[in-house]
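First, one chain by itself: the form predicted alone, in structure tokens.
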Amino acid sequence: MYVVKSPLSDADLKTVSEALQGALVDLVDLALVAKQIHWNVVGPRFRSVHLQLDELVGSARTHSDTVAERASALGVSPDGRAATVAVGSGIDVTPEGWVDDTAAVQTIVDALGAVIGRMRERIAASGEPDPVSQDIFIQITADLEKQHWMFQAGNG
């Protein structure tokens, strides 16, 4: 079998695999988030938060496809198996069951939030072993923050 050899020495590679690895979990699960309170959010304001979800979604599945290539590429194993991100997420628990849309937005923007916090963790973790995917956390965060201000800007 082949194994991609990464450029980056071993202690860089151990620090990068694991900031890219803990982005993996924290997208893909973000993703699932948002679409488990896409199809339960009710109210006033449900289409337009509904719609904005879908928004969400579609964004955090890109990134962790993104983060999964850019690990592929160091020659790490991206693992974003539904137990790996059940026990690695930073993602509190999401509320069962319909989800007023205030409630529903809060929660996201809560969600938003953890991720934001780990990504800017990685961000200085992975700046010297390896600037190449410190600027894909660096993208990754600042579309993350404009969808944490626009969901909170719904919740005025």
Given for the second form:
12 protein chains.
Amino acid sequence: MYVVKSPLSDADLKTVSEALQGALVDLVDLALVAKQIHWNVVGPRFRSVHLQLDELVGSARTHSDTVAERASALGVSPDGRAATVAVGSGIDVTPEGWVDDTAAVQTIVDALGAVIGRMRERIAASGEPDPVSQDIFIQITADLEKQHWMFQAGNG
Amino acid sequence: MYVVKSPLSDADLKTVSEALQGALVDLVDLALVAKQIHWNVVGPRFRSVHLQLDELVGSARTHSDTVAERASALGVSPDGRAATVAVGSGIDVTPEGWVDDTAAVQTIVDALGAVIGRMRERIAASGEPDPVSQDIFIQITADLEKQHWMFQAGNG
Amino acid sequence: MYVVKSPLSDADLKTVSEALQGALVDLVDLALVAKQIHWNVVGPRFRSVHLQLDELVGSARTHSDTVAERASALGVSPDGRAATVAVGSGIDVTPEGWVDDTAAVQTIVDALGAVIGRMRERIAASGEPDPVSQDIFIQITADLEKQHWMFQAGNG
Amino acid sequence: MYVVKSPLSDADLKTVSEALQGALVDLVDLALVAKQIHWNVVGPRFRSVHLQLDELVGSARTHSDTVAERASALGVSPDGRAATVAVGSGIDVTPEGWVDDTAAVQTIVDALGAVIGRMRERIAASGEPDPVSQDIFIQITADLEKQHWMFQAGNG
Amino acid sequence: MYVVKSPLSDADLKTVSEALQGALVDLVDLALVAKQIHWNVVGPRFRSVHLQLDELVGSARTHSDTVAERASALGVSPDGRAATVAVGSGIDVTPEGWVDDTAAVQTIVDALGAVIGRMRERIAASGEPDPVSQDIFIQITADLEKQHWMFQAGNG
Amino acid sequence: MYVVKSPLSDADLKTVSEALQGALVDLVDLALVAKQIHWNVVGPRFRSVHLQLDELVGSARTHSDTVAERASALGVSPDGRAATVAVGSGIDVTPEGWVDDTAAVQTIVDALGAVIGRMRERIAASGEPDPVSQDIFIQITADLEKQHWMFQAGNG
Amino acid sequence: MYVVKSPLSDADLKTVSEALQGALVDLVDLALVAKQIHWNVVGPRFRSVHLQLDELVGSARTHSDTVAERASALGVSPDGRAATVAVGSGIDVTPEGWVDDTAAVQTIVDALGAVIGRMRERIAASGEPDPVSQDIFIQITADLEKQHWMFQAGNG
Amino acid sequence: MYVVKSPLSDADLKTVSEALQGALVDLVDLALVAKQIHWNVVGPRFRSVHLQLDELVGSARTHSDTVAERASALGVSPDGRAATVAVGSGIDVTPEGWVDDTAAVQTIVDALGAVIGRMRERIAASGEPDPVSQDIFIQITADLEKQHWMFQAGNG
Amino acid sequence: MYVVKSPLSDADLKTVSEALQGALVDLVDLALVAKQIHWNVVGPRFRSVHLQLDELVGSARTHSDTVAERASALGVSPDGRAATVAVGSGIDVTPEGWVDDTAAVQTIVDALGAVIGRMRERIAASGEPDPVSQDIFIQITADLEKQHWMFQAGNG
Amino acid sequence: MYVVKSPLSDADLKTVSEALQGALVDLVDLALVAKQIHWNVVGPRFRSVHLQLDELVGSARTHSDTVAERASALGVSPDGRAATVAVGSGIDVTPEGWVDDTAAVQTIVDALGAVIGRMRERIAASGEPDPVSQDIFIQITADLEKQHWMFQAGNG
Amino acid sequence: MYVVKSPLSDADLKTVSEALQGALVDLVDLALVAKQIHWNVVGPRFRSVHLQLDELVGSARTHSDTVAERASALGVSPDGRAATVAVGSGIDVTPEGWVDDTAAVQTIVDALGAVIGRMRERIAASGEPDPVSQDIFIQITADLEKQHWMFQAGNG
Amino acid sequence: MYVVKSPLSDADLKTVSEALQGALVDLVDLALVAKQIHWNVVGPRFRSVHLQLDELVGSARTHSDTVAERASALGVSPDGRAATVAVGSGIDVTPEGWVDDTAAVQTIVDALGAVIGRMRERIAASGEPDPVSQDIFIQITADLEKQHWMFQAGNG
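Alt. form predicted together with another copy of the chain, vs. the form predicted alone above:
Zooming out: every chain and molecule, the one shown earlier first.
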């Protein structure tokens, strides 16, 4: 039976692993939502939004890998399966079908807003039990808030 | 209302778009499953399987993008959302938690086998209505069958 | 006198070489038209369309080289001279002067639509006499149809 | 005391060094103005203008380095300090705060127009005393006029 | 109606824009002619000439883009359409069909000679009205004359 | 009217945005000062200091972009205009003219010392209201203190 | 005992695996023959032919790897050993010793002609039982026929 | 006499510099131990472990450079000499001679465990006196804990 | 008749050219054997051995080119044809069909051992007549012995 | 007999070809002198001067190639042989043996000064007969004067 | 028990393995000493020496890897542990603390001198028993002597 | 006075330094001769020989740098000045003016033959006094003899 001895106490580990698992689900879904819009957006800003979304997909994929491997490093099995993501994500369900560019950007602004709100709670919760995980949440949040601004400015 | 005039007849378009949508769901799930195992595998072949799975993730992501954008090119909105993937994938549900390396490889061999079987049906179905889409299915299948062999050989 | 012994029968060679020569003329003209719009487009989407067109120019040039060298490989001299292109292209004449971005995109959508229609005929005609040339037409068509979607989506 | 023996006569050197110092101040300010708009632009063309401005920043920084080092090569100390730029620039003061994309582009079109006008005077003035410096002004002007067109076309 | 305020007087602009439009047509045709020979050359120097021509194609394409965008920067719409090139080029019509390597090189030497002669007239005409455009003609001519030598030396 | 809903309270936002704006001004000036010395330094260490300063310029430009875009991400318009920098920088005015290498290095040591002192205050002030911004200040300070050592060691 | 369950019926597998094994032997030998000539060619076209042959070697090696791994992917052990190649290749035996450039090129033209003829048979035979393998043969043939032309043109 | 004025109080500086010096010694030894095993490992996982160790060597070398230069930046001379490392390292002495792969991995797991334990103490100790140094410890620990997991998983 | 005047005496040339021809045959066969195993290996170390063998293939191909061109440089025609390799190689015949990983590695260890033994004889024989060729044998042997260790360690 | 028809009159050609041949000799010698000092410099600035000289060598070699090929492009045979350089260079003879860094820099400053003086004469002489060659002299002079400043500043 | 059958006799192996183990210890220590000085050097040549030392560190690390893996290739376990290096190195103990640049360079000149002296003995000792190892010593010595010169010239 | 303590006895040093100085002169001249022909060659093989010569120039320049720095490393001042090269080179004087391709190649074959003959004497002379320098001569000779073959084969 594979057991990793965690450097954290059981209580701290529970707090941090919940934060990491929650972040994993949000970030995997963020990548799927951004790809969905990447394929379905139409309108005069099509190419600009299409390209901008691929940068967001790249970021979200990298961040999801980081938090999943952080969970593994603490001895906690991460869960990023489709069904887990479908029920656990903090992002509202994306409507199916073609979407015009302004609505597309708004969908992403809302998705980012939801994930950022939950990330800031994770920053607050993880600082005491594990400053290493907290630092990871801080750096991911910095990037998400920057991308949040860039999509907001496009609809500004 | 955004409508793309397809170069295909309605009947042909229906056949091909179902094949593309089915392939999209399979390939998005394949990437999620491969990442899940990438994070949860343990055992003496850990590093080898961990790296091999990231190559599969890269392939599956590229292929899913190709088929989604092929659907868009035919004027059919692709759907790669988490819930759609969770219910529509042709891959069996992956068990949660750590997995030893031999079982991990077997999970991927089975997943690839399931996707390849459906891909070969799509090759057969799409040749008449749209040889362009068929050629995409053929090239994806060639890659998946090569990766299938490489995982099988590791458990051979 | 330079003669290449073709692997095709005379009748098959005639069919395939006409398809290749027609494709060459269309693709050279597509590159010239895309450059013309690249230089003359104005309006809020200027930069986006200007860059997108250079990608199309790159594709069209590569494809025209592929079909010309395929003709040479079959022992048939390709003809991509300006006068040949001016009279033989399947693309409507592009108006001179500055063009606003929406009209610019429509011009390209129409040009791509015309070339794609003729390419699909070439796919149908070449499969029996020369599956190697057919595969080249299929791959070029896949790329042109993808670009066709991207310009359409921008005017959607 | 550091003195570089200039290849130019005193009168010629005075003419050329004034032109170089003036160009330095304009170009440093152009980079600062472009960065200011890069951060403050909003609207549907946000991403396109944001990226286009970073290319202008890159050009302006390279050109300012070229003219400053040309002054040093002639034995004349260049002055690119903030206060010198603030009072000596030929560009109108940029308003503070957020700016919508059309106004943002107009600000840059005006700034480029002002710098180009002064650059053309420098080309005229420097040809006789120092064709080497003149050639530098010519090449910088060619680039600025190209960028001027690209911003104008976006507002056209 | 899109109008760019040119930094040149009307008379100067007329002179320069005719030079630029003439250069554009010559250079687009040069690229087409070089590609035509690239595909049709045969003989012991086939590979050497085939590769050398692709370098010339690359140069001619880059130069045509430079002069077209220079016209745009001066507010003059450039025209590089196939029919315009077919009737306005300064290069003699290239014969159709296969061509042996020595004749192929001679065709290119003659084409380059014709373009260079017209370019030198453009250098002479544009210096007074617009030294920026003149500098562009000078640099293009330097490259064309270097390539002219390299083809001549091969037939020397 | 463009308004970004900040994730911070008004009071926290005021504290953090002042810190960011102050850092922006310091870092833009640091880049200008380092370029000024880069052009004006003389003496046996000329080349070494000249190159070292370009690395500092690169760092300072990157850091100024980071803090300006962080302000934008929080919904606060950043101000990096020449006049704002000229009056608000924490760096002493750099003397005009040539400067020998030891004095040049001392100027940079003093400039870095001033900026670092203010950055440490920003780290202290921003931790409570916004740990994301604090982390940015910490990483910039780490880099500035490393460069501070390298210039000090050169005069040691 | 290692057994891969093939997606093909036994009869189809037999047809396809014979085609793949035959192609493997031809392509390994093609690489060896091209290297042999690469080392032994002399004459005025030495450098040109020497370099051209290394491109053919690179292609042949890549293609042989592709067909061998395709066999493995279908569960059939590929055989590319020296003795198997020596007896099974479709290419005539290359004479030993130095070879002048025209004869060298003719040797390669003949070798390519022999392999292409057999490849076209494999395309015809494999389309029904396995369109995935057929597509591989088609793409390899496209490349071999292009190289065939380039060597023929050199002796033209 | 070279003295760097530290931005820290004497007491804080003492705390932080001891933490940095301790980290330096641990990290230099970690690189030496990993290289030792890199050369001496044998067994079926040889290649995998051999390569994985070189990644650890790269990380450990980079981290040791970072902490040594952080000490220099605070005005404290770092000591990474062989004798200092031999007596001060927190890692148990590695046995000499060949080592089988499972034992090799265990040696590295233990070494990483020892260094991580001491790093977490340094994170706790340095936060108050110097958040800049603390951030460096946090980022190094994040990397070491990730590598710790990867070696553990291989023996899991 | 092509004759290269060798810098060596006839006797020396005979000794050295036999050594070079022998090395050529061994190295060509080594590359073929390593590819054969690369395609046919199965078992838990599949991926590791598969990749390691491609590095050996790359080395063997580079070394065979070096010795063949060394022979040419001495005026001796090299012979690397399949039949020559099949009968002259110092490596035992590789069995056909799938091979498990431990046996695969042993096959390569034996092949490398055989080639190394013959290479050391070539080093001894060539030092007197041609130290330039000897140096080539020494460097190839250094690489082969390093690879020999790496495969041995994997079966250790 | 190889004759290139020059675009220049005989008188103009004589003027320009003398300028080009003179520049060639100066620039070849400049590269040799810079290499000589590169190998022989000693003193505290050794590494800095050693590296700076290799940049000068690179520039001088590139410039000499440019002027030699410009002569060829005008139909005039360039002469860059050692004896021609030894007697025709405008640079004073460099003393043999080791040279301390300050004297080394002075040698280069003098050499650059001599070449620049002659280059400015060539700029003046060539403008009328051949503005293309003049532009080449102008650009080379710009680079040499920049390097002249950098060496002077090091001795300043 | 892991035993590699060495191609050398026992006596030869003893001689060569002692030389390799001695070289390993010297080269690991050389890298540690160079890094120690890299961090502790101060004075006007700080940056130049700091950078030059990192090149030496890179060389010494590469060379130590080469000799350690050469020992492994001969079946002899290499020992590069900190304690082994601390007692066995041929380099004098480096003083702790800051060091001015001239003394820093002298420390490295002495260290290189000591290692070179021992390397030349290893060249002499290893030629007879193993010319392959000798060649490695020769190439390392060539590099060390070149670096030795460069540091000496800096203090010359 | 700068003196480097050589690791060689005075007699050995004299032998080796004469060999190095002789090689330096030959190799600098070889680069000059190859450039001279590079600019002056004409005929059907112009492009092939022109490019091949630039590879030789690159090799000769690298080799001359190696031997000059080897002399410096032994404490002997190298002399690569134009006059020294003009009188000391072992290569016959190259005729001035245009040269047809066959004669051009013969000139290079003769030049390489002359240098190789002298290099083999240097290999013989330097082995006893300094195997490190000998190894450098051996590796340079290997490269020169390979290039010698390639030019001979072109005239074969």
